[in-house]
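Consider the single chain below, provided in structure tokens and representing the form predicted alone.
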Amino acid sequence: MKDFSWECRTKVRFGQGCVREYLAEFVKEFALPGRNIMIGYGGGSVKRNGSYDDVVSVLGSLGYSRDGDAGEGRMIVEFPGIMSNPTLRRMKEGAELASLMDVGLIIGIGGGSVMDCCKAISVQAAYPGDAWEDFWMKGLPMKHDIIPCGVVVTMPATGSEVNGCAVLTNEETKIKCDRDYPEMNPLFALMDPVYTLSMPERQLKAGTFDIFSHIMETYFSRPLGDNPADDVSEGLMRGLVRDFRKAAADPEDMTARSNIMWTASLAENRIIKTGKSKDFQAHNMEHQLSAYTDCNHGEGLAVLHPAYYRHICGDGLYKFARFAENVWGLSPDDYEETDDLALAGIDALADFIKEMGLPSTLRELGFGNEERALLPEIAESCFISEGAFRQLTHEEILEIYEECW
């Protein structure tokens, strides 16, 4: 294994009626004395499933007042309208408000979108120069003392919630791109599987094969030979598609979406990342995909891992053998080479992705010719992956794409 450090700061609250059970005692310990409180959220969601009203409820309890009549300036400052691929330019917004408002704890409602934003916003509002050239951009130090961050988790997909990774589109250079600081890990996160249970159907298979391409991503990277956390891998990547069956089958299985909203965060919280190279690759191609078109994150990945690990599987023989067999069960004497026990688990893969529904083809994804014909410029603006079994050139990212069609 590489050597390697690992923390997790956030302090997590799991289970049915966390919110109202355990959101005062966090704003006592982390909201900072005397300052208004900024809740961000996505649309109308938030206030289907509850969680808006457990929130402000909550607050309410405290002395935070949404019309500003709570005395000694404690309020409870919305900020809704965060969209899916949040922009540069609405977590600026939030900044800007964070400032004037004079806010001193923000609560992210929502999935990995409102979360990232919520965090990104907690940098930027405290910092006096350009966090997404800084931080984002150049991967400078952050020394700066950021604004207290906690979120509310409705959609399992990201594992947002237990780290400190955030990503942002810029929408005027085309760039979609993360950055994990442990200061930007939240301080707290409430997760309540019951929330879940308003997700759309489409949304739920999209994040939950958000979840498991975490997964894959960090597995397949070296070290090639046997280590702990591929180990964890194994077992959370068979859970998932365990359970993403069931909760496909079932959509009021809490069993099931319980698992789902843990495995997201298991998959996150840097554990089996411990010792891996970890390679991104796939998650940098549709990040640019989504910059230039806006897709669906989830399922665009869907799309793209089958193509990509059939390009880099002999560079990763092993670990493409040992998924094959691990994961999908199949065994290695019903084939005459290592080569084929390989493909065969990619090819399982594919088929668990049509089994779920999920699109894959960038036609399936609603892609047409004008997005075929960006498709050269997005293979260009597409980072390289430094630590997959093998790097890319942008020209073989193009053959991907083109493979997808």
Given for the second form:
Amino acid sequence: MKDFSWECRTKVRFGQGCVREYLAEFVKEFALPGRNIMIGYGGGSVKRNGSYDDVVSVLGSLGYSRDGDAGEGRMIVEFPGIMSNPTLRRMKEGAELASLMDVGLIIGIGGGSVMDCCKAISVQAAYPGDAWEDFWMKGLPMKHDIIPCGVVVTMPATGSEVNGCAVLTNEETKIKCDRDYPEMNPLFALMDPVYTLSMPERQLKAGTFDIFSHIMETYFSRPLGDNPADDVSEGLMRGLVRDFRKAAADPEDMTARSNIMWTASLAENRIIKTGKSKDFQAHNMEHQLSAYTDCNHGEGLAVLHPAYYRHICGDGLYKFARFAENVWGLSPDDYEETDDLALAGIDALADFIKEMGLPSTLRELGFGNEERALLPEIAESCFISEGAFRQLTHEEILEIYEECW
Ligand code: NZQ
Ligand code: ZN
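Now show the form predicted together with 5,6-dihydroxy-NADP (NZQ), given that the preceding structure was the form predicted alone.
Shown next: the complete complex, the earlier chain at its head.
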């Protein structure tokens, strides 16, 4: 096991009605006194699933009034229109608004895109320099006091609610880049599984696979030996397969919905990363596909994972065989060689992706000849992971993309 330090400062309240029950106490605890509160959200789903109304009603009861009808008191500053795969430009617009409106607490309501954008706004709005250049590009230490930020989750996927990661796309340089600073962990996360009931089926599939991917990206990383974090990961992966099947069969199954929502957080609150190097090469490859084509994150990962794992299977054979046995229930007795067992585990993963109804090829992801012609440039732009069983070259990344065609 690698040496590690672990912390997760986010205070989580999980369950039906949690916003109405706990938001007020978090506002009293974290909002900077005398200043306004910004609520950030996306394209409007929050207004259909009750989360927006719940937040505004609690803030109203604390004396915050909505933009436009503000009197002497403090205001709710609305920042809607945070798109999926949030752009650097939109983040900067949010930061300018937060500075202009003297915001002392930011609440992101939505999925990973909204949460990431709001977390980044909280950093940029309190920073005199260019946060993208200094933190996302150069990775400098974050020493300034950022604006307090909390989140209300409406879609389980990224685990952004319990980590310090925020992913932004610089649409000019075509770089999609994540950074994880403990300072960026939300101060609080309110997780009401009822909000997730309005998610389209497509997002349930994509989000669930993103969670599965986060677990695999950590599980399949050095060191190869046994580790309690990997034991937990196997349980989370088995549970996710079970809960996805139940939620797909009955979208109103609140137990399955709640389990998926909390699994997203358990995959990303850094517990399963303890003692591990973390790979995230599949994520790096997907992020650049997304930077160039704006494809869906979970769907892009579904296309890439099996092909990537067939490339590195021999470099982490022990763990791939354990995955086949402990996640997919395959028996070593049925295979002559460990390689065969390991590859059968990857086949089981590919079968599950098909069963979920996710794309398995770039064409199914919506790529045409125009996008195909970009693949060499996209491959060249990918970050190479240092935590992988074996580091890829840009040439091999292009091979993987081509195999996914
Ligand atoms: O825009 P709205 O109206 O909110 O609709 C969203 C969006 O269209 C919709 N949605 C969310 N909750 C809903 C709902 N629709 C109906 N009912 C609900 N309850 O779902 C769509 C997708 O939302 P989005 O936030 O984009 O999805 P996701 O949570 O998958 O986030 C993706 C972004 O997070 C980044 C990805 O790269 C991508 O930019 N990631 C962030 C990570 C992190 N912070 O740790 C790690 C991940 O690996 C990932 O890279
Ligand atoms: Zn992800």
